[in-house]
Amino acid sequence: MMLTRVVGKGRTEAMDLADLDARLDAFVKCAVDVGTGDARFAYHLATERPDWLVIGLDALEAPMGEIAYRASRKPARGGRENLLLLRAAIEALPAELAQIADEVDVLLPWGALLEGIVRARSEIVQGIAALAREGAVVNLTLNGEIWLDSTPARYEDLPVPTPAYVAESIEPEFRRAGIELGPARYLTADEAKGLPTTWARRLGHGRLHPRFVHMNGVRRGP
């Protein structure tokens, strides 16, 4: 199966396993940003960790286009050779991506990814777990802000992801998938404002106590 790489606005190209393996071999570790959206967080990670391969993964290619174009430029003009943006749905993870990640990040997910985590749907949780090799760190940050003001219609019946709800309904499914999550907590206002994403700046602005629920986990061995 070929992977679909986003290389610019409205532009994709096929990528085979040999190309992916060569990229993995060129860097010391690999981080995967699941539901990367506009890929700004993935770009931030690639900038902060030049010796890591950073993969941004999303089912929609269009939002990644701008960052994909920037990453393809020369380093002096914002290029990032260690950033790879792929179009793929986590619930239908390509086999080539199994167990490649030393770190998996899910930062303020939206749409089906948010619903899948909050509902602890096995296909979503299993997809996240499948990315992670043994001992990999898994970071999850959920956005509880959308329930505070005008909740989008699609989320009206979705449970609010409080730390207590995470412990009761989300953590057990991750444990079954092989990921041991630590206790969930709310981020402080400074932590929330410091998240390098468009959503964090938009949703955390002006809140004394932003409802961003964060948890860390580790991928167990077989």
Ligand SMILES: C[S@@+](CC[C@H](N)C(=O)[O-])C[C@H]1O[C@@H](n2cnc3c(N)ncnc32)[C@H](O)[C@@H]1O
Given for the second form:
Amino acid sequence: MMLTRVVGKGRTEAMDLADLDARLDAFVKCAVDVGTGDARFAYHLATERPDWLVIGLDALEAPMGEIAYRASRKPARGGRENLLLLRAAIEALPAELAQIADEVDVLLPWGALLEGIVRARSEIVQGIAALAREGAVVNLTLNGEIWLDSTPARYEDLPVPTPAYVAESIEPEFRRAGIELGPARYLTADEAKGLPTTWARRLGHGRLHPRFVHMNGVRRGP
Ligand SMILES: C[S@@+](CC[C@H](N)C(=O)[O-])C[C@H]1O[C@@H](n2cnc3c(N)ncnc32)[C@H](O)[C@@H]1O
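Now that the form predicted on its own has been shown, please provide the structure of the form predicted in complex with the named molecule.
Time for the whole complex; same chain goes first.
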């Protein structure tokens, strides 16, 4: 299977395993931001960690276009050689991406990714686990309140992921998939406001303390 790389607005390219392997070899570690949206967080990570390959992954390519274009420019113009943006759904993860990540981040997901985590659907949880190599860190941050006041119809029945709900209903499925999650906690107001992602900014707008539920995990060995 070929990978689909987003290289600009409305522009994608096929990418093969040899190309991916060459990039992995050029950097010491790899982080994957799942449901990267406009890739702002992935771009931030790539800037903070120039010796890491940072992959932003999303089922939709359009929102990644602008940052894909910026990343392709010269470094002085915002280019980031260590940022790779790929279009793929986590439940249909291309085999090339299996166990490539030393860190997997999922920030404020929406759609199938959110439902899959909150309802602990095995195809979504296993997709996240499949990315992570043994010992990899897994960071999950969920919005813990939005559907209390402005619930889109399809989320009406979606449980609110409180720390207690995570422990009871989400953690066991991650454990089955090979990821040991620590206890979930609410981010402090400063932590929530400081998350460098577009959705953290949107969801935090007008709120003194956005209720973001955070958990850390580690990928077990076989
Ligand atoms: C609310 S946006 C958050 C984007 C970004 N993490 C942020 O914090 O700004 C959620 C993203 O998850 C993506 N997503 C939803 N279901 C997905 C799936 N099954 N696989 C990969 N990405 C998915 C959506 O396309 C969307 O871009």
